[in-house]
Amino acid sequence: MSVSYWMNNKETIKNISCDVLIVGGGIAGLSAAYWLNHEDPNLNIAIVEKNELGEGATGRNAGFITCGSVEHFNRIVTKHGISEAQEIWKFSEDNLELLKEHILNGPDKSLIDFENIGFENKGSFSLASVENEFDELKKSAKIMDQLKIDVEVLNQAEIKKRLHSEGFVGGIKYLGDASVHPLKLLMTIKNKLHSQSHSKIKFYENSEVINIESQDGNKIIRTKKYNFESSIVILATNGYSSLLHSYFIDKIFPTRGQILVTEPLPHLLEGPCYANFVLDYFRQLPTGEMLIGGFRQLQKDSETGYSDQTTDVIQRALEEFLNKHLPFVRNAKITHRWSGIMGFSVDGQPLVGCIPNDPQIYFLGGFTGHGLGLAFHCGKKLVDMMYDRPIPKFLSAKRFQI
């Protein structure tokens, strides 16, 4: 954001001091706040969001809480080796377990009303429409079975029976995955923060950060309404990170994702699904609506950057996919179309760290389309790092300094 001389009314700007300033009011920012407050409830924490809480990628994604990363597991093994691939998968499994333990559990340790936040723990499917992808999925399943990761291989007939779909030659199901209403999950985390004893967390919405400066050993974070002074800044800005610091220009790339949703339909889909090498995805909401997103591969150039407009090419492809593969969705009325900006990391894994040569600015981001499946655990590891506890190598931004 830039502010003109005429807009810079210094007389109305309020000065606020805090111990930690978190930039970004989505799942990453509130996760970092949760774990900081869990570590030290006496910290004064300010969360600054340029719009309203969750209005970025958190409130615009598909609501998948899935394990792994942007590629099939066999490719993760090829890229990282089997030991680190297992660690990457376990990290995302733990993310869901941490959400259940700390956010989804009520005072009596029973899970809160699932219907209230649309939470379902039905697993997820990866589907192949061509044989070579099915071969990869079977390789993935074989490796995962050896590692005792719960997975199931399905043939064409089983997919048709359980998903009422056509045009898929086979697939696998990851039994532990989940889905949720992402904004309601975010508000549940916010409510948890408010309910924690001695919580000193304040939210400042509609306050886009203009710049971050150093002054007298502290950081000054300027917005149109407020000047925050803090000893520590956490950037939880994901796809927008390079707008605030040049460090991220070659590490986290803003990438647009597009989605549409239909009117409610009979419940025929067993669980959330990925297709076409994880590029496309669809799920049926607990209330019956069908959601589908993806196809950014059709317009790679235009699907990078900060514009959150939808395009005819991709929206038409989403409709055609539904009509081709899901007969029960044909002719359903489309009620919503939208897009959102994700943060894709250069190597497909998230980044947790601090800016080199500036130990007062920490960050987490680069979730590469898997923010709900990674951010809560990443927030915990960010706090571990801040308190000099070790974090996984695949997660640490220090991997780019080697």
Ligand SMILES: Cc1cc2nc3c(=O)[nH]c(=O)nc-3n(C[C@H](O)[C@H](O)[C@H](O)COP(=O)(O)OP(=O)(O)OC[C@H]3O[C@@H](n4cnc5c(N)ncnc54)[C@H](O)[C@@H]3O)c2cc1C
Contents of the next structure:
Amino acid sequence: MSVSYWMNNKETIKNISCDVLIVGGGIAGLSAAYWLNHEDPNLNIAIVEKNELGEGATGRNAGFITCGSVEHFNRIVTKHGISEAQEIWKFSEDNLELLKEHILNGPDKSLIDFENIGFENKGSFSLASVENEFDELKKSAKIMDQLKIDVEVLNQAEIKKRLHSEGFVGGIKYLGDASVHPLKLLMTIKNKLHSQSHSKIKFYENSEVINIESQDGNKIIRTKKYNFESSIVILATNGYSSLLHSYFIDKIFPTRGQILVTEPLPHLLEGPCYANFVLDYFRQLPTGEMLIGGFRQLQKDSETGYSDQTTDVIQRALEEFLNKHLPFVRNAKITHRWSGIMGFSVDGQPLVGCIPNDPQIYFLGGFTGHGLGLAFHCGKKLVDMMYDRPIPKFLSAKRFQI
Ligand SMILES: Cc1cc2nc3c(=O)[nH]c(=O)nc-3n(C[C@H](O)[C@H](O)[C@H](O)COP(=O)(O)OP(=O)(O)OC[C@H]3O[C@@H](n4cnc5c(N)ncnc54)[C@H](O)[C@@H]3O)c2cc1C
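Mind giving me the form predicted together with the named molecule, seeing as the form predicted alone was just shown?
Up next: the whole complex, starting with the chain shown before.
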């Protein structure tokens, strides 16, 4: 959206200057702020969010902090080759280690809501309902084993016993994965920023950026209430990126995900699970509720775009899946249903970069449903790039430049 002269000259608009302005108050925006502040504590950083912090995908996801990407490891190897596939996996492992070191195990424990953050490092399962998926999982486990990634192969009986489930022919368990209350994680990063930045980082919520212009060597970033002036802008707008800059139109696509949660149940699931070629996922929360999401594949057309509504078809499919595979969840009361918009990249890998021909606009996004496993480390890599340090090829947006 552009801003007319008539709209912008209102006396109520406040002018604010900063060194770096970050658009987007999700995990990507706050991670970028964290690493910028870590690099240079003197930077004045403004984080501008159109709603409240975490009201995008970050506060609507399933809370899996998992490695890899949108497909089984054997397919990542086929697509990228063994060495880059290993790099992709290691990148997410490091993401979790960085989160633990900088956010979850930092020196000031008063910044973390330990009772509610629900962080668990129990590993995650990939489950097959059909033999050909189990064959792929066994192939993946074999390669992972060669790369010294901790993985277990489980037959039908073992899966049944450890998950109290039915109808899976086998699966694998990757031992390093974790899960969390995603909004509490975001608020912990925010608390860290507050405590470390001595007011150098300011948050502007309920402020939609409607236009970014160049003026006298700086960027003017307009919202209805403020005109910001900054030499650097970082777009951390993920699924909404192409609404703000046309560069993203053929690179990051808004894609809806849906979830439901039941009432608390006895603890019978050993850890978070993926099923059906990573399309569907479920986990039992530390407080006992069963969460399940996925089945986007049933309504591919309507599950792209910006509409944030649940649909009967997908919600019914989530319930049927629970009834079929988890007998202890049958007849449980469903207490919450919701949806959220993710940013799916054109090749399934995240994008970290700078707009070609506009070195003042940087970005990170396109996490393709895996931002908790990627964004904190991507924030670090974005700052590396801004300070002329190299970043991995698989996430650099330069891969799209011809
Ligand atoms: C149903 C669902 C389940 C998911 N499950 C998982 C999971 O288990 N594990 C996992 O790793 N990932 C999961 N994801 C994906 C994960 O949530 C995202 O990858 C991650 O949150 C992306 O973070 P982000 O900060 O890039 O985007 P967001 O959290 O979407 O943040 C972008 C922010 O930008 C703001 N914004 C956009 N345009 C403007 C503008 N013009 N002006 C100001 N602000 C603007 C938005 O309001 C939003 O808050 C799931 C997502 C959904 C929807």
